[in-house]
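What follows is one chain in structure tokens, specifically the form predicted on its own.
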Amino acid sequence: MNTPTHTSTQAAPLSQDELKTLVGQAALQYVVPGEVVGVGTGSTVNKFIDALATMKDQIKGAVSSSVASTERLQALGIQVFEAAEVESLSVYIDGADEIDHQGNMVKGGGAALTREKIVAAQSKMFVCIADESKLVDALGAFPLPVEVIPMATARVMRQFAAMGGSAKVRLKDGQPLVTDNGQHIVDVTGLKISDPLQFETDVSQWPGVVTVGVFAHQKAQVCLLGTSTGVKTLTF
């Protein structure tokens, strides 16, 4: 007699896309009804924007950190305000390329780091939404984006080389990528950023640097991390 084979009923691990959806939905609990919400940029934030559409009648609207996010918000019927129109925001919800165990982040893989930092600075709370691959012990493995004024690019790259880093101008279609602000981005590898706050302070002073992609002065207070066992909440 043939013995019946037993098939495992264990659920398959969630994909990165599914984890992003989970944390995007979890971020809704930090949105304050009746207020304007700060919205970041990127694939994880797109999941949050889609979730935000389910409660769009409960909020005044959003301040967005990029043209791409603005277009997505407006397409879903959410009013977008200019940052200058809103005095302060109760919460800013955005992703990260890296986040450490103190809430310091590297951001700018989507080239919107300057506007992201501006909106973060006018927000009372930064909620980072990310999947667990973004959680690191020390920042620096992900190429660090730095927005620069083009005439300063070569000198800024030399300054990073003197620190042991290797900088490259970010290209799009074979030409230097131009940000929403009309500037260029250099991506720096080979750095281990042991003191993110001091590093951000120092590099921000270099002539020609518009914004460095270390968010330590505007670090996260909360991180909603998508893990194989669901959404894990980290507070800093």
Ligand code: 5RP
Second form
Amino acid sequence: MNTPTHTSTQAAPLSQDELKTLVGQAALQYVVPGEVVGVGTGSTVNKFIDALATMKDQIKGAVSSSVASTERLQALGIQVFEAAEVESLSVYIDGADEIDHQGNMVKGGGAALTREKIVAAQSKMFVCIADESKLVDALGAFPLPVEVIPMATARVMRQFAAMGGSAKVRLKDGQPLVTDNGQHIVDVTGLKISDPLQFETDVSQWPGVVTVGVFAHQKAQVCLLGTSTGVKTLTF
Ligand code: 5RP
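The form predicted on its own done, now the form predicted in complex with the ligand:
Let's see the whole complex now, leading with the same chain.
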């Protein structure tokens, strides 16, 4: 006897890439017509930039957090302003490597953390766009990016080791990666970041540290999270 076959009508779960597209499009609702928008860096932001191109005639332009985002914005016909040309931005839209339930983030997987923090600091609202894999109970599983002046790298790595962490210089093609600001990145694992605000305050003061990838002082006010059931809006 033949076993009956069951055909399922259930849709396949959305891929991570599709979730990024969803949140990139959802972020358009936070863009203020007639204004300049702050734009972050990364694969999720690339989806946002593509969506932003559909309303480029309604905005003045963008302040970008990296050379890569600037090139993508310009290729789509969106004017890019220097950060110094714009006093304040209503909104900054960017991704994250990790975001906790208070809106604190780890960022810098794309090595753009310094400019991201600068643009976030001049923005009234940070809207984080992320797929659900980025939501964590506590920061620290993702290797923490820290941008460092090369002369200080060895000492900064020893300071992290003394805290129980393990730091590695990020490489590109076998050489230390050089950021848009001409500096290096160390990625630190094994840290417990139980107080993100204090951690960011402390590490930011170490000589030679340009930017630590904990965003607690510039945390998100909103997170558009791509989930299997659609875009979830978290507010902090
Ligand atoms: C770049 C970043 C990115 O926002 C972060 O790495 C997330 O990237 P993606 O959207 O590709 O997952 O901080 O420096």
